[in-house]
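This document starts with one chain, in the form predicted on its own, laid out as structure tokens.
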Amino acid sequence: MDFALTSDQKLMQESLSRTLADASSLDRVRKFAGDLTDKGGDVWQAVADFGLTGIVIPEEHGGLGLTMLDAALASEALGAAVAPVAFMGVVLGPLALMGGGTAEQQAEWLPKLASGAVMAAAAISEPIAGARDGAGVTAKAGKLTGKALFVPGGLAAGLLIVADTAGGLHLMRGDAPGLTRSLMPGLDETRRLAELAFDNTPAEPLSGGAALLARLRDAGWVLIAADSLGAAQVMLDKAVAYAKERRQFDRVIGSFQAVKHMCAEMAAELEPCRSLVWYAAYAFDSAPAEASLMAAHAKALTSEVGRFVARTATEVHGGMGITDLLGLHFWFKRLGLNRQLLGGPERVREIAARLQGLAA
């Protein structure tokens, strides 16, 4: 079997990378990180103009109608650029609507999401990664009560997909009464997480139940894994480039055996992640029986490898690796957040064991 990207997929990813090089340069990311009032609207608009906001939305609703593999390639490019874009909601919001929304809900929301006029966010962490600090949402008579933590893009989203503790999913408008949003301090300065509090907040139930929540979980794991792949690849590339130019004892440090081994080990650990992420994304649409397990493997492996690459690449840079001048810490911290989003590798492996009947 010859499994490789198509020419269109390669072109899409390369074009997106060029767009992000302009719209989300390191100086722009640094400005976003240093100003909590900066919402990154220009970066979001560049992504919307590219068409990324409608990547998985069917053409009849104004989207591109592409696959999860295409979305994963876009997520990889966003991770490589450490772009301040909450891409998970771009994919999970439409998937929730297409999998559990009514025809009226789809007609109302999908065109707005496709154009980028409305941003979606998915508050699904608690039933997947486990509740923390008393978090969790209960549903009763069409209203939600409780709080959801670690919601990427939740501060600005006009459409919220909220999971309750029983595994049900709900559609909520961004201006719903009883909804309170607050910024959660976090490690990653390139993306902002929200804490959402609900006080008898009206919401519309989505059909699909636990099966739809599992599908959103799998999609989230694939997107996070792809983002980590992109970020880790940049850290590796920067370490190799630095080793070729930094001189010590009248030699470039890349000529030292120890540094060669560090770079080679990073490359050897990272390369298998690429095919695993690609296959997990492919399986999401084309091999449903394998989709959940492959998504879990991709998320767990890239979490571990991402941490190793982040640490080792920083070590190759020596003291320069922790300076704001190089900005390496933006990729380092992004990988750190990705490791824990929707469950750390230990939690994800536990879920994978349950999927295979190896754990209760």
Second form
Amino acid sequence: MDFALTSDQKLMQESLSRTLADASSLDRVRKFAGDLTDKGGDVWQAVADFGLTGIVIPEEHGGLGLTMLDAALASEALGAAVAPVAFMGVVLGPLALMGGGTAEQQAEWLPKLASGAVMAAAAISEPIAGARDGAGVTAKAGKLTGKALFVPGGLAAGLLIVADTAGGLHLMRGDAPGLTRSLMPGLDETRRLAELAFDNTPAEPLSGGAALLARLRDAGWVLIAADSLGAAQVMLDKAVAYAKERRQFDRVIGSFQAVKHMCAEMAAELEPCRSLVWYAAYAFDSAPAEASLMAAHAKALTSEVGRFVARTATEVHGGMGITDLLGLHFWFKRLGLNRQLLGGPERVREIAARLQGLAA
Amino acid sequence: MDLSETPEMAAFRGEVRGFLDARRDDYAQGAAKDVLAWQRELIAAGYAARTIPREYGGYGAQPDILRSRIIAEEFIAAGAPRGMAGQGISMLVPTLLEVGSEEQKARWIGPTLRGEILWCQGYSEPGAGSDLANLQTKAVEDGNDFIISGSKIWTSTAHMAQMMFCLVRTEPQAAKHEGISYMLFPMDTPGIEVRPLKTMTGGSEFNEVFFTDVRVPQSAVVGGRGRGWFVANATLKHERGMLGDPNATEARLAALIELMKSETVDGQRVIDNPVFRDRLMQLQGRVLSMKFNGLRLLTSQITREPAGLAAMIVKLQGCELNHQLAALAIDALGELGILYTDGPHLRAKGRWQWNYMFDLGLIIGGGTAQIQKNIISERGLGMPREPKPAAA
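If the one shown is the form predicted on its own, what is the structure of the form predicted in complex with its partner chain?
What follows is the entire complex, opening with the chain shown before.
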């Protein structure tokens, strides 16, 4: 009975961080970012070998059968490593199948997802963050037509989970006829987003409707929040380390209160986020009545704090902070993407208000 | 991570709720009708002084994160007053438990918990605020006694308190931090004069205290002569926990939500204004994060793992958040938020305005926000101290 990570969870996260230190080193990330032909297959394989691709998939389907809190801890480690891995689909794909798929669909896909042989991606931005540029998908007699934007991992996924404008969810094969995918070139080059276009593209409906979509949304929010937590923590750590080394006026700059107070403010803002992310992840599995509200607040607060830490940590680094050489900008941009994906904080907080009956 | 409610915990929740339901006549609007009787009842039931050993007058329960949470939640839900939370209970008692002699524990803890003895804290001086260790009030040995002279400031409740826990300089030749002793003495000792200190709220929440040849026995010292700085640091740790209490913040948020639902502008509820609603949601996210940070701290207390940054940030973040909640309430009231003293349009007896002003004092007191940031960066992040300026 406690509010803390288990020793297994701490061990898993440390071990994953060590794996990523090699598999997703800054040099490796830099290459991925600068080379669109680089699909990051080796990083994906390292993550699959670790078991991460099956993290929430039940053991009988070849997964680890772990909780959302475990998935959040993994997401935090991936954010810390600015890893070029589309982790959201790794969790949302299986959740969609388990929550709305038939036994046959589960038996067909879950083992392949668990092994990492197939990658899943979720195209759910429009009903959650709102439709931009006329995007949206209509379903008619087992065929989807329209566009879905901002799909993480959507370029390479062999399995797509697609939300239609009426709140229904569909399962689509990566080789379905009438599916076109294109890159949406973004600021954060550590994760590639896809625009998916459907033209009478066959898809199998999933049951579960709006309730399942809300579950996917909550899971997405928790994972993004955890990713931001990891990325922001690294930015703070780097700022502190830099301030302890960099000398000006015959002193390390970290001895100036003007500088150390910036670091203290980052720590003071970030540390409570950790507890909120843990609780939101825990609530996803164990406190369903609170899960959506907690996920929303975790997403919104880490977005605000993430922006504050990203700019402040960059400032602590002085001019070096904005160079490509230092690479700090990979974390800065990662936090920038996390803030907007599946809804910016204003939109997410409006949903939070609605969830409590405080907004129409 | 496991906060699930077992049948045992659900039964405990039922007990707390039953206790509060049965006593609805004993309190109204968050205040007890007979404060001392209410406090005695709470201790007997284990809802106050819960983990203080029974031999010293507490309830004697083991720390239990879930039961503590259930108690806090049920009291908030019922709008029932928690136990007394003066400086004696929140700061002196934990300090005595940590470093007090057996005789001091037996003599002071019980009556303090029951509210029979009210304490005030004699720390700050006109020349010793953030630089508390620079305090100059001196205690000179005289036979079996000390003779105290000097003055203290920011002494809340000094005008009501029967006792003071006080920092005085007993070894003037020792280094700044090593010449201080922590003493307990009655406020009616001859030579003590209390003058109220009027603040911006219009009230006198603090006092100045002047000592002229105040004679105190040597047995008044806690934790050993010259050890006062270390004893005080134990106390300050408890004060910082108290000043950022997330349960109090949660209760204030609940009151703010009610205010925004009931107040109208041009017939529209304030909560229906999207700008105000977003500000409320921003603060709710922060309140929740501090609530769970608090649960994390409780767990680390139980497992005796160092809480690190999670503990160091509570005073800074908690006090700021309380101030922000009051600020939003005043903005939600708009022109009504200008009103302060009794009148037909005044809301909540001016409590939001009082909190807004008083909380600024809490941001400054108990270690200013800037001192907190020094602590966070130096002790939490391992950053170097500001070098001392070369002597002029």
